[in-house]
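Encoded as C-alpha cells, the following chain is the form predicted on its own, with no partner shown.
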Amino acid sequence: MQTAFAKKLGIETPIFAFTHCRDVVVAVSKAGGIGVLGAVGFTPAQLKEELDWIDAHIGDHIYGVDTAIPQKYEGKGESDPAKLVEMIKAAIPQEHKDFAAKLLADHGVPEWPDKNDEVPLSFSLAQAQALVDEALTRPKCRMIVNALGTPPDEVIKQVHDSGRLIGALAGRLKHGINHKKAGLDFIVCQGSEGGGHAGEVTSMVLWPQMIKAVAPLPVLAAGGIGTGEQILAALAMGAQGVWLGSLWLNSSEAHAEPAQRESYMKASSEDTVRSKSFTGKTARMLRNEWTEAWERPGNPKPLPMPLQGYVSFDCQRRTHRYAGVGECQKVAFNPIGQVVGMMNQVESCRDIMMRLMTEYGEAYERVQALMPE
C-alpha cells in the first residue's frame, strides 16, 4: 500500500491519523503512517508541551499539526487574541450560559474546580496563529492542515516558506476547488459520514468528484473509513491516501475514560447526528440529551462559531474529566463518525494499522481474482 504522496512525505503507508492525543500521533507514525495532532483546545503553552513530548518519543518519524481557522466567524478582523476573547464573551447571551449550566446540573455533572481557567479555543486566525508558529519550530512537523476552510494567504505563505506542506479539509466540491486556487499542497476530502465538521454529501459520491475536479492535486479520502476494504476503494478512485479520525478514539493509546469507551462500543452508526450544538458549525457526534436539547422548540438555538464553542467548553472539559460520574455521557461531547458502529473492541494503534493493511491485501486479492484469465 503506497502512493506518490506518501513517498513524497517519506512514510511507508498512506494512512493519516487525525487525533487530539499525542500518544496516538507517535504510535501511528512509528507504525508507518503519519499522526496529525489536532491543536484546537490547546493554548500555545500547552501545544508546546505536547510537541515537546512528541519530539522526544517519535524518533526519526514525522508528524503533522491540525489547526482550525474558519473563513467566517464572529469577530473576524480582530488581531489581538485577548481582545477577541473578551469580544466573544461579551456577545454571548446570558440565556445561553444559563441553559448550558442547567443541562449540566440536571445530569449531575460535577463543577470544574477552577472557574477562572483559561478557555483555550482557537477558532480564529488571531488565536490559531500562535499555534501555527509553534508547530513550525519543529523540524519533525512536516505538514499543517486547516480543518475549517481555506487558510489565510499569509499562513499558506508562512508554511511554504518553512519548506513544509499545507492542506485543508473540504466537505463540499467548491471548497476543494477554492483550496486548489489558493495554492494548497493537498486536500482532505471528507464525506458526511465523518466525525466532526463535515458536509452533506456522502464519501462515495464526493471523493471521485473532488479527485477529478482538483487533479493533479493529491486528495486524501476521509469520512466513514474503518476497514482495509474501504481504503482499497478510496485508492481505487484515485485518492492518494486516507485520513482517519474516529478509528483511533477507542485505541489503547487514546486518552479516553472507560465510560467514554463504553459509549463508543455501545453506539450504532445510527446513533450519530450532525449538530451545531457544540461548535456553532455542523459537526457529527454521538446523539444525546445535549444535542437534542438545543434543537427543541422554545430552547435557545446554537450561536455562530466561535460563540457556541465558548458556551459548550465547560461541558466539554467537565464531561471529559468526570466521564463516568452521574449522567455525564448523556450530555458529553463525543465527536465521532458513523464508523462508530464498527468500533467494538479496544486495539493498539499498531494492531489497527496491521489489521487495515491485512484487510487491504485480502480485498486486493479478491478484486484481482475477478479479472479474466
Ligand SMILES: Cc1cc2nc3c(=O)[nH]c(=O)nc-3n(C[C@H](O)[C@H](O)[C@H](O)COP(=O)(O)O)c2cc1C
The other form holds:
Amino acid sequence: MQTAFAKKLGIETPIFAFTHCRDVVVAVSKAGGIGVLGAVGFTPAQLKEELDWIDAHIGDHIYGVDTAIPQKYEGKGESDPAKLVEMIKAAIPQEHKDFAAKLLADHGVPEWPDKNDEVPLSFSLAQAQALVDEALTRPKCRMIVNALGTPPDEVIKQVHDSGRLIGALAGRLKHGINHKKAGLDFIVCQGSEGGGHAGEVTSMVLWPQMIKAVAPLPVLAAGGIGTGEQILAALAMGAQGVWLGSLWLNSSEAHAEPAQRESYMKASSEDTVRSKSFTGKTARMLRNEWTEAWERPGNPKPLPMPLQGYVSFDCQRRTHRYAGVGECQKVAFNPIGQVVGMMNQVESCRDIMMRLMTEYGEAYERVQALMPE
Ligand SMILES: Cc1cc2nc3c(=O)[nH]c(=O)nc-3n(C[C@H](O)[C@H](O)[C@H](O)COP(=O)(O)O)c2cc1C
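Coords for the form predicted in complex with the named molecule, given the form predicted on its own:
Next comes the full complex, this chain leading.
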C-alpha cells in the first residue's frame, strides 16, 4: 500500500491517525503511518510539553499537528486571546451554566478539584496561532491540518514558508473546493459517519465527488474506516490515503478510563448521534442523557461555537476524569463515529496497523480473483 502523497511525505503507508494522545502519535508513526496530534484541547504550554515528549520518543519518524480554527465563530475579530475568553465567558447566560451544572449533579459527577484551572479550548485564530507557532518550531512536525474551515491566509503562508504541508478537513464538497482555491496541499474528506464534527453526506457518496472536484489535489478519505477492506475501497476511488480517528480511541496506547472503553465496546453503530450539545457545532458522539437533554423542548438550546464549549467543558473534563463514578457515562463526552460498532477489543496501534494492512492485502486478492483470466 503506497501512494504518491505518502511518498512525498516520506511515510511507508498512507494511514493517517488523528488523535489527542501523544502515545498514539508515536506508535502509529513508528508503525509506518503518521500520527497527527489534535491540539485544540491544549494550552500553548501543554502543547509544548506534548511535542517535547513526542520529539523525544518518535525517533526519525514524522508527525503532524491539528488545529481547529472555524470559518465562523463568535468573537472572530478579536485577536487578543485573553480578551476573547473574557468575552466568551461574559456572553454565556446563567441559565445555560445552571442547566449544565444540574445535569452533572443529577448524575453524581464529582466536582473538578480546582475551579481556577484554565479552560484550554482553542476554537479561534487568536488562540490557535500560538499552537501553530509552537508546532512549526519542531523539525519532525511535517504537516499542519485544520478542522472546521479553510485556515486563514496568514496561517497558510506561515506553514508554506516553513517548508511544510497544510491541509484541512472538509465534510461538504463546497468546503473542499474552497480549500483548494485557498492553496492548501491536501484535503481530508470526512463523511457523516465519522467521529467529531461531521456533515450530512456519507463517505461512500462524498469521497468520489470530492476526489473529482478537487483533482489533482490529494484527498485523504475519512469517516467510518475500521478495516483494510474499506481502505482498499477508498484507494480504489482515488484517495491518496486514509485518515482515521475513532479506531485509536480504544487502542492500548490511548488514555481512556476502563468505563469509557466499556462504553465504546458496548455501543453499536446505531448508538451515535450528531449533536451540537458539546461544541455548538454538529459533531458525532455517543448518544446519552446529556445529548438528549439539550434537545428536549423547554430546555436551553446549545449556544454557538465557541460558547457551548465553555458551557460543556466542565462536563468534558469531569466525566473523563471520573469516568467510572456514579452515572458519569450517562452524561459523558464521548465523540466517536459509527465505526464504534466494530470496536470490540483493545488492540495496540501496531496490531491495528498490521491488521489493516493484512485485510487490505486479502481484499486486494479477492478483487484480483474477480478479474477475467
Ligand atoms: C474524539 C474525536 C475528536 C476529534 N477531534 C477533532 C479535532 O479536534 N480536529 C480534527 O481535525 N478532527 C477531529 N476529529 C475528526 C477526526 O479527525 C477524523 O476526521 C474522524 O475521526 C474520522 O472518522 P472516524 O472517526 O470514523 O475514523 C475528531 C474525531 C474524534 C473521534
